[in-house]
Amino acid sequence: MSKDAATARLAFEIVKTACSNCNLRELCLPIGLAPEELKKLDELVSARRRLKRGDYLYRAGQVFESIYAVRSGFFKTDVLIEDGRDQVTGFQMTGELLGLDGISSEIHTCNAIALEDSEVCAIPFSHLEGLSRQIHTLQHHFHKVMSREIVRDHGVMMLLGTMRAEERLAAFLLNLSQRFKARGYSPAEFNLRMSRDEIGSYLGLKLETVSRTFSHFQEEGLLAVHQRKIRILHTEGLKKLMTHQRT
């Protein structure tokens, strides 16, 4: 093998992803497979691709070849609206999944937008769907996985459709607080890498109107923000808002 040659297949083997040794199979990969399954799930993962800040991961109209699971950094998802401006639809962390809305038309209808350096795992489509024929646990998994993202899109659209500012604010972070934690981080500090007008987008408001509710929870004591840093000082207050409780 010549030196170019060698050079080739070390980075090769670099970029290519285990994931029987990678620590968020547990979140993004079904549980209890044995080693020979774990093995056709290591050949099934053809990359790892890094992205800079505000770099797209894929674009609306795009061919639909691959599903990304996060493998570290953060995503937002968004689609242009009539008007012309971009709304968001979505915020995707490290063990999540990108790439499921190119399924039903095998063309991706939104963005998907790195909001930090980050990186996904690009796995073939084509292919997870044949391994899940002869795999019944990665193919149950995979059904959990829409069914999770269905529930989502239901629950933001009661976000949209009957909270008021305070109550989606609320739910927005005490969803982030719960992701946080799922992966081992602090689930009541914690950096937002959306900026306010993206929150707004997602949950339906107007920046000024982020901005207002955040300074609102900072006076009750519920909050402390600094800049783009969050510490949630009363859960329990914040989930009454919820409740449509008084704190």
Second form
Protein chains: 2
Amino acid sequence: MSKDAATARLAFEIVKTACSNCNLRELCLPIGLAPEELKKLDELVSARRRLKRGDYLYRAGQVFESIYAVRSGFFKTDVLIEDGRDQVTGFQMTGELLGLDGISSEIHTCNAIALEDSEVCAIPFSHLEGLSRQIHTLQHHFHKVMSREIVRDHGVMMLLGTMRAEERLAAFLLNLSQRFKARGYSPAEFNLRMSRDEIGSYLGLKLETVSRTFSHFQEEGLLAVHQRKIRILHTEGLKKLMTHQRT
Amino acid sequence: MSKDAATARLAFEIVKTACSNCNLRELCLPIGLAPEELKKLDELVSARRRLKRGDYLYRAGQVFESIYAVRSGFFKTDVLIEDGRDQVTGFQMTGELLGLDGISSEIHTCNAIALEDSEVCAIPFSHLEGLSRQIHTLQHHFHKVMSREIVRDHGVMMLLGTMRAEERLAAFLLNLSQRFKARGYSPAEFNLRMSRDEIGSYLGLKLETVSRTFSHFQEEGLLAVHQRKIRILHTEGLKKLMTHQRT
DNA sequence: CCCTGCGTTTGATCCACGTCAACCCGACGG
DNA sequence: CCGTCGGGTTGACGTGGATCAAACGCAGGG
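Previous: the form predicted alone; requested now: the form predicted in complex with the DNA:
Every component of the complex follows; first up is the chain already shown.
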């Protein structure tokens, strides 16, 4: 926590700014690029940005210039409408991209907020377009990423439109679990970075309902919950819960 | 309706297959392209496809090869999960693109179904990627289209997550109204192409609730509803309804 | 150590929408 | 002309989750 330690860490990380030796390269934009292509991508990532918990990466209404790749940390995005209502539209973790919504109007349409101290790589969008005209693989991969975002959103629409509270929370936890697993963390035990209120907003539920549903899962022996620490005891049970209900 | 008339119309439309003289060029993919660029795009649109009401344009699970631009008609897309539940994820009208969800996994993730006799232009995706490496404007425009889809989905998530039935239906009607207007049709009077059930599925409501809400709007003097024919009598009233409620 | 504050849990009550069921109505076929 | 059929409307009733309210528990500060 000392100033020196922070400086030292900064220096260390600057050394490995490049995509080509970033340990996320299998998760992030560079997937499938040849070494020489990766070199080009290195030049593209113009800047890193560090954020503290609670900092805004960008705000709705700001001019869109770059997309961001999460290098470390955890984000949420949310939209709000005039009358004060808001909704969390997603949670982003390591290797995921932020800001794709801004491309359409050159203006960000949501807020992106760090839920813990985080670091992102800024990728100026016009550069990305330029480079993806040269590198097929990059172009195609970028298209896939955008498309995946659309598919993900459809999943959330499904969840919000047809599922009951238990199913929503089960789906949410299983999704988190799987994403942690993909990043080499335990799929069974993790810390939530977001509050009950934020989960509720994402799932279209009130925080009380989220809390009650957690308790309920715990009573059923599906989970161990302590504050934001979650241990999944019975993955299959959660999965069944998600699908089983019919009407 | 005679066979001859149909044939004649077919012949007529084949003549103007090209984007360069398509009257949708201001709405569809070619927006903003220079004449010589438009020529190149012409070669890209490999085939038209006609569909009758109820026909599937593609089904979830099929291999993805092309995206489609709606030339005429009206579509819905829906996703379904194992247990039989399904959800309409969108309604597409003239000039809008279908199939973007398939890019991510090379497999369509939803069904696209014609709600009336329709015609689409098939755009082989690999060709589109090729051409957009040559034409900046096309590339950028395509990115904007994908991004707009993401923003639209966020809007639906907002609707499903935070709005009550009346607000949802008001938002839905205003959205349709505006899209009809953009296409030169009356924003105040139009025919719904979809059933109450399909509206309900899209809005996360049951058809009875949709029906009741229509009746309610009619009692309030906001709408005149007769079957699928809608006349908006009081746009401002609908808008206020959409925003006004707080909690 | 205690005080304060915020996020969370838990309980009691309420209500918007779902469910179930009857009925209506325009389209279509015989 | 009537019978049928599918989508739409309307009513009565049930319920999942919202709302309101109180209490808890951990973290940070004095």
